[in-house]
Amino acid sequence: MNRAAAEAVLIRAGALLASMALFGAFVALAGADPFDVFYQMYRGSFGTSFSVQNTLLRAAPLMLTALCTAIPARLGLMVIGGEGAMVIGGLASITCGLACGAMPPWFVTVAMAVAGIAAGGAWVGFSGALRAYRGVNETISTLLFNYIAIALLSYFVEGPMRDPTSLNKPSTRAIPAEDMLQSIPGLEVHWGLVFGLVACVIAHVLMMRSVFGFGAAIAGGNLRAGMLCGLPVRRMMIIAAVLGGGAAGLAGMAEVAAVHGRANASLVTGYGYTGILVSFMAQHEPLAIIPVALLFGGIGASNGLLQRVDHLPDATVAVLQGILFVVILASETLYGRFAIFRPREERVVRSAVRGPTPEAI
């Protein structure tokens, strides 16, 4: 492990220690023992068989909407409209599977598939083009495009796409339940888990291990710089911008196909918020993902544990993350603070600008 690969780790780690020790004050101060919280978090999210499941169907999503904040970060882009893309996928998903009729079951499945990323690739690409040709800010306009998204959903759902036998709670019809996402042979966990897996190792390789990775790293870090090498700085942008939206939509395919089997209120989750939070963990890394998002679907995983064992109230888990989610953006002022994790030969050019001590005088 390189130099800067062990500076990472142990901020982020540090960040995660200082964040569960915040946490368990705020939990004593609502009278439960942090110690025992701590355990039950472990219990409903590691603990058993049939917590660690469902912490991997929480994950799979994360990972997924966790892309469409890393992917096009690598440029310089911040993203935070992995909620919108992936409600807007889900709804484009059902559509499609609606209409696919009596297809058979592995058709419909791809189709709702390449659905799910069409729409949230064009819905987060959307904001990427207004980034690169009108100079809109892509964290406002995502943020924005996120409450169109569920407003679109919500009168798409409460109307012209409403099933007449949904009356307490307005949903579409509902796909066939052989045309449903299955699970994983040997798991109660659907396929998306898979897609999500597969998805951050693509991410990994085209980020970290191509061409146009390269190029995406040099324009991230100075634009100007990529510009004048001749990069298509525009362009790049808003196919990064179409991946992460792409991931996200898919996310938002296998909620609707695997959990759901219909569109309602239900797909607002707020997955999309939450992977932002892992990508800011894993600091864009699409490998590092997995991991940090199989810690959050922990997190949430354990969340009836605590309200059921501690008689903590529904919000902790949202505290938690709330918690996290600062304390990792205040670690970020720590990199290149430590001595010793810079090269030798910076620690002695900066000893010599310094000059001698008093006591070495």
Contents of the next structure:
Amino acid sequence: MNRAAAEAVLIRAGALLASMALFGAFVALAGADPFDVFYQMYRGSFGTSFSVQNTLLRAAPLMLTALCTAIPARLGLMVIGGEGAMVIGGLASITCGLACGAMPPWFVTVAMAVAGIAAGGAWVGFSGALRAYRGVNETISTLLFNYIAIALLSYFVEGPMRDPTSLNKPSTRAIPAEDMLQSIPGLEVHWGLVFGLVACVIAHVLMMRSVFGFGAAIAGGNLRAGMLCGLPVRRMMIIAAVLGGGAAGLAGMAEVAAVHGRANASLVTGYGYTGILVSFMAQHEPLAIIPVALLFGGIGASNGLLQRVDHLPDATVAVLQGILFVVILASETLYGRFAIFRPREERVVRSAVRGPTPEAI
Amino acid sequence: MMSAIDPVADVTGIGVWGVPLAVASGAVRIGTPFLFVSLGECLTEKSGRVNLGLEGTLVMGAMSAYAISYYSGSAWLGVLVAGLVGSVLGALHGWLCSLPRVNDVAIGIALISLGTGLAFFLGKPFIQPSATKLPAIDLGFWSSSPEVRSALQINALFVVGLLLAPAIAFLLARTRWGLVLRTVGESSDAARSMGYRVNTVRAIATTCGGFLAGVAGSFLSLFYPGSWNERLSSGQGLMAVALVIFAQWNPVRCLWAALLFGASSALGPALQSVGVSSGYQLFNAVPYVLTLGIMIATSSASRRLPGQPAELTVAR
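Other form of same protein, the form predicted together with the partner chain, not the form predicted on its own:
Complete assembly follows, chain above in first position.
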């Protein structure tokens, strides 16, 4: 293992431990036994086969929404539109699924996935195009598009697409049970998990091992340098935004096709916002997203046991997530502070000249 | 976090005329928290940093105001404590973002998670009991119609906000503090060369912004909708970011923008109450489409938005 990777892992692990200590102190103040809380969290997230499957179910959409931030981030774009792309992807896929009618189930699934990816990709891609050609900041525009997407969802679900039999919770009509996204054979986990894993691997190959990814890293590091190299920076921005949005749109499709079977307000899950932080914690590296998403999926899955056994409110895991997010993001500042992780050559040179650290200049 | 806002005032008794009345009263009632949170965000952004975490601050403020008002019987004490709690969260954001390599957008989203999580955790015991509410100024005394009277109940905090907007504009434009704040927001190098500590100024601006966001939260729980529950905020804290851009970083324009955002949120329920059953959901999106339209119309690849602080990374 090289020193940079060791630094990343150790700083993350230290931040994780610090968060757990803070959280332990918090639940102790609330009157619970912190060690029992940690034990129940382990049981509820990875302790039994049921809880592992629950964890996997929650991790799957997080992987996809995290990619919505991670892929454009390689180009220096700060996209926070995963929530909106997921909603639009779900809406497009249910529209397509209902239109498919009596087609064979595999065809319906493929069509719904394509519709979700295309709609999510177009949704975020539009923000990318606005950035590339009009200089409209993509962070703000994707935030605005989240709200516009939610308004569109409630319009279609409560208006033109409403199933008249859905009284308390307005929903669209449901796709037939045989058209639903099935479980992976031998597991109680639907294929959305495979979508997430495959998407992370593809994104890794694309961003870390391809010419496109190399160009994106150049342009992301220094936009002007990228343009001087003759890279089609604008087109690359749009492509990255489309790919990210497509991943989040696929998460919306899985939510519709595997969980609800229909579109309603349950599509607004908050996975889009959690995905942003998952991406940051993985330092926008597609493969690192997988373990981080599993960690946060596990925290979400442990919620039920904490409520039942430790009699803690359901917001307990939200507190832990908040503490983790803040501490891990703040721990970014520790990179480069520890001399032991610097490359050997740099340490030799620096001890020779005794110059200031790059951070101090 | 983003559920629809409840119907504004029950004006069904007076027919179609209820719609403009409900929209006007909704503009004030729903607009007041928008006003405070956007003034806070405006102050923060003028210093060159964005705080996306005001949503968490708002919810935390709403919870603490309700709890304090319940225990002490004084709603105004609740407002003050909400502001102080908001300042603590603002100071946390300000301090964390002063550390090198820490991203202000990501910290903001993390603080949304932390603030709402803490508020829901600590606020569980206060969902049932009823706390002392903020008093209203009765502007509808001349009318015999109970619908009109209830629609014209104006909260004292709105009046405070009405005065605060020009006061902040004055502070920014005409005082030494405002000049320092704007210098830090326009060019941190210039501010540093003049001997000002950029990170300290930004942390103070973020702390003050947090105070105002906390007060906005106290309005939600102590006046309208006037209770504490986990569906209280409909995303006002995040919308403030859009609103400040819409207002082009001008506090007085924040006032008009907040009223507009409030009115458009009230329009849907008002139309619903007179029998329009479809399409009103789209009115909720009007402020965002307008903000987006402004950004598209005024941005270009080579130019900043008018009024935008140059150091603001998020809008670059």
